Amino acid sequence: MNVLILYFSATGNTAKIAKVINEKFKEEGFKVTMSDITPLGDRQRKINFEPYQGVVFGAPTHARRAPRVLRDWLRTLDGKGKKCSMFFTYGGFGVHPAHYSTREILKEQNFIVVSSADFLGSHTFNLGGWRALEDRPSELDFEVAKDYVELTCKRFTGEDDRILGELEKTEYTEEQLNFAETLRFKKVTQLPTRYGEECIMCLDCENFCPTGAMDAESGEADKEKCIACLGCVYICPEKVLKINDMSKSWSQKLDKEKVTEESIKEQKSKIYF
């Protein structure tokens, strides 16, 4: 059985999960082919779903949901009536209603969604001074992932012929959610930047980026086109390119959210069936 899985990774997080599904896939016995689409050219290709029985998507939440570039691409894609699965990352400050607004795209696009995961991990922010979660995903994310494609192998195979069941919607409104959505290019108030220091021109911020957002030459990120992911901070080789100094906002969002840095790590990543 072929199975698909397309994961989008701007920080590393969603592609370490992905990793170990892939290889827990493999492990029982399916064919698997992984891809990422993070970068902006690699949502360009067309996708033939023909040859797989399964697709497994993989994103990080931005305010609750999927990036709004993943969002619209996943309806420029056609299910086929193929069955897939989903599986998110988050940095402990809220995941819903990621599951129940994503899976409405995919049953749009005629997929049959029939499971669920998400998983802790290092919040994007930590690259500007947050400490949110700065050993995750870890072992133990990794196990609830091997658990989630054990469940998720027998309802492609049709072993359990059930669907994804009800999930969590949210109190805000969907005008709301696309607020807050923004806030994220507000919060970090300097753009990806190099600061003027000179790099060796390996051209990789430039190709990974989501949105065509980052201009290698200069060292400045398109303030229109970049959404906060800080792919091009992360990926860095050199580590040149940084974003402005956010610790002081660190205590700020724990007190605003009524939680510790103690209480976010007591959380755990989990599979909805």
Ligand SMILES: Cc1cc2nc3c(=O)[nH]c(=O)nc-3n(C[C@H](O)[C@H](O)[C@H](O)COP(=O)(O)O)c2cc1C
Second form
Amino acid sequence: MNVLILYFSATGNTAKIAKVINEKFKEEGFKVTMSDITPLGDRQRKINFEPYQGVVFGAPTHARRAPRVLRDWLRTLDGKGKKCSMFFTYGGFGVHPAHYSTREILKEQNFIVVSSADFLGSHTFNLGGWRALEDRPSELDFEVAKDYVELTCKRFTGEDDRILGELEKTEYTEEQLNFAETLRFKKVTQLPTRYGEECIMCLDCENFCPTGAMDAESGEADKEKCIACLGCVYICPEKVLKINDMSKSWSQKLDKEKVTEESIKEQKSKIYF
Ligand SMILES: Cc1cc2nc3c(=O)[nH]c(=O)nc-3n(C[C@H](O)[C@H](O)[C@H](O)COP(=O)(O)O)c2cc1C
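Same protein, the form predicted in complex with the ligand this time rather than the form predicted alone?
Every component of the complex follows; first up is the chain already shown.
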């Protein structure tokens, strides 16, 4: 049986989980193709789902949904009635309604969604001074990922013929969520910038940027295109690309969400069936 894993990962968390999922599917006797769809060019290739019995989509959570560019890309796919599963990584501050909203898109694109899961991961804003889940995902999360694959295998093969059950909805419309996504970006993060530091012009940031927003020459990202995924800051080998200092907003965020650094760490990765 053939399985295709497609994942978007700007700072490596979703990629780490995808790797564990890949190995576990293989252990269960599946033939697996894994593809990183983070770079823009890799989402421009046409994908033929015909050879696969199951497809797995992995994504980070950006403002409580899959990143905008990924949602846009999902809307271009033709699922041909294939079974699929989803998984998300998130930085400890809430993952809903990512499951619900992504499933709605996948259903519209003619996929049958059979399962989902979410995994804790270091928050991308740690690169700018936050301190959320610095050591996640860890073995704890990888064990949940393996259990998720075992259950998903049964749904892909039809041994368990059920599909994904009810998911937590949201009272907000897509328009309201879109607004929150851009507002949050404008308030908390600024554009990744080189602040005039010397650069070896390796162009890694430009090549990796999932939206084509980064310009290595000027060392700045395009305001309209950047989704603040921080992939460029993460990947820069010289560490000359930086995000603004968000240390102050870290304690504000904890207060606003009524959580502590300790209580965030107590959360567990979850499977949805
Ligand atoms: C723009 C942006 C928005 C985010 N929004 C959320 C959020 O709403 N809730 C949350 O828990 N984590 C949030 N995160 C953290 C990421 O979901 C988390 O770090 C994720 O594991 C990153 O995955 P990656 O390393 O595969 O890119 C956000 C990160 C970014 C960059």
